[in-house]
Amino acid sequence: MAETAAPKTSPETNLSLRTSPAELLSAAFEAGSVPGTVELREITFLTMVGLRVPRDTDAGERIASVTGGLPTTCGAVSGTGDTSVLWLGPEEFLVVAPSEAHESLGGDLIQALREALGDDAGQVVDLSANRTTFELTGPRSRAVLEKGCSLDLHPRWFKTGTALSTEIGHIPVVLWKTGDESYRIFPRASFAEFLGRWLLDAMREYASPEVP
């Protein structure tokens, strides 16, 4: 009896059939959030690519074609248009892209990374279902991460535009800054749901009317 190859699915169908990790939280973070002081969202599904590659090799140089470049420095992040590449140690790096990028929505990065990579050293990892990012923007933002962080949050020292692994809450994270009020947080996705209660928390004082 002949085998029936399993029907492809569409973009759309694998995109409905997702259930971002702090989804059940969605409505707890628009109640939660107070327009103007602090705000704090989910972006869901977003196409991160782990990379471990020397830089100044010709793989390095291939891959760098790719995203637009690799970061040189601690915490510096590099790429072109809506991709960017995050500085994780001296040779990995955090690519990060939108949803659409991914090869089940129909798109080509992690393929011309992998082929960009051929057969030198290093690694093309796709850790798209491996984080999820969170969304802290607004004036009060760094107060909030400020009663978590192990990093200094100062803007003097953190810029915009840097990105670091750290802990927020005693969960290991990268945050990157990327405005002067706005930064995104990438858990795992174990620890999504814990964060984003965390961080409701730490937002609460800012929701509360002001006592005479």
Contents of the next structure:
Amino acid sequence: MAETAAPKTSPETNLSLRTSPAELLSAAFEAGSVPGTVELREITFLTMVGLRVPRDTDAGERIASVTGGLPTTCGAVSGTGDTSVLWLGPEEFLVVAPSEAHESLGGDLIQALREALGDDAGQVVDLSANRTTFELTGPRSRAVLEKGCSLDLHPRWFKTGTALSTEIGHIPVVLWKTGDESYRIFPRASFAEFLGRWLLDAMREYASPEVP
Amino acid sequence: MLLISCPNCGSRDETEFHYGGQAHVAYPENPNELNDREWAEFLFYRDNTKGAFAERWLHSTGCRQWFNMLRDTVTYEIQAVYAMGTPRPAAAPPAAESGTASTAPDSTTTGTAGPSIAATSTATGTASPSTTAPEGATK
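Instead of the form predicted alone shown above, give the structure for the form predicted in complex with the partner chain, please.
Whole complex next, starting from this chain.
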């Protein structure tokens, strides 16, 4: 039998080898950003957990105590510290936490959520690799999004601190308004390159001087 | 483009939704007792209503929940949005021709239906009285 020695692996080398879904666009994001006007970057490897649990059950309350509450209505975001819970459906939520919360980096968030659910009906699923995160900031970020999103993004309707599932450039995403002029966009990993290029194209006009 | 009022998410574009066909098609109580014709009618035969039509919709890009909607197939007016499993609310303009209008009390009708475009009677009534014979009939 031939020697089939697998290359030596360790958590450290595995982590250094991983690539984020829009990594090939990182230079383009930097070149396409217009500082002070609209900037785009990818936030890599956030920990995301899909939750399916009814809010008004014991399991729901136990999970809420881990995450710092579960949002009650469409668009609401709850959570404590840097762990946020986004409303996706009446019984479906998305937990977004920093990379360090993932168990591969020593975090215990997912384990704590699993224990909180226990044997009750519901789901706690590690979805960290499902979506990637874009951050669009700057005074023109709303104008960029309005080119491909049918939601009313005016601040009187889309308030800071809300997150909605919608489509941007025909790509299904979760759009989270994290600040007055900053948005987080969660596309699925396989759509990240397309949406990244779409956003870069939408941002391009703001690099030119304004036509009087 | 329809603006559809999702019961969970509010008003959203039609592109966020998927159509689920006619609502209130009950699964047969004893599927084994159906003959081929009845089974085919359950599977494939649907109303082709002109006027108020109860149909299922899925908010696929939003909350991913199903709901029922009462929509006028002529005017596209959305007359009611109601939860799955609840009986069909009475159509605001009399839906005589649909045949499936239930007498259940209307609990979730959100908007009163606007004026229905029921101009069929006037259209036929004012058509030319045709008292004169058509040209060439006397030949």
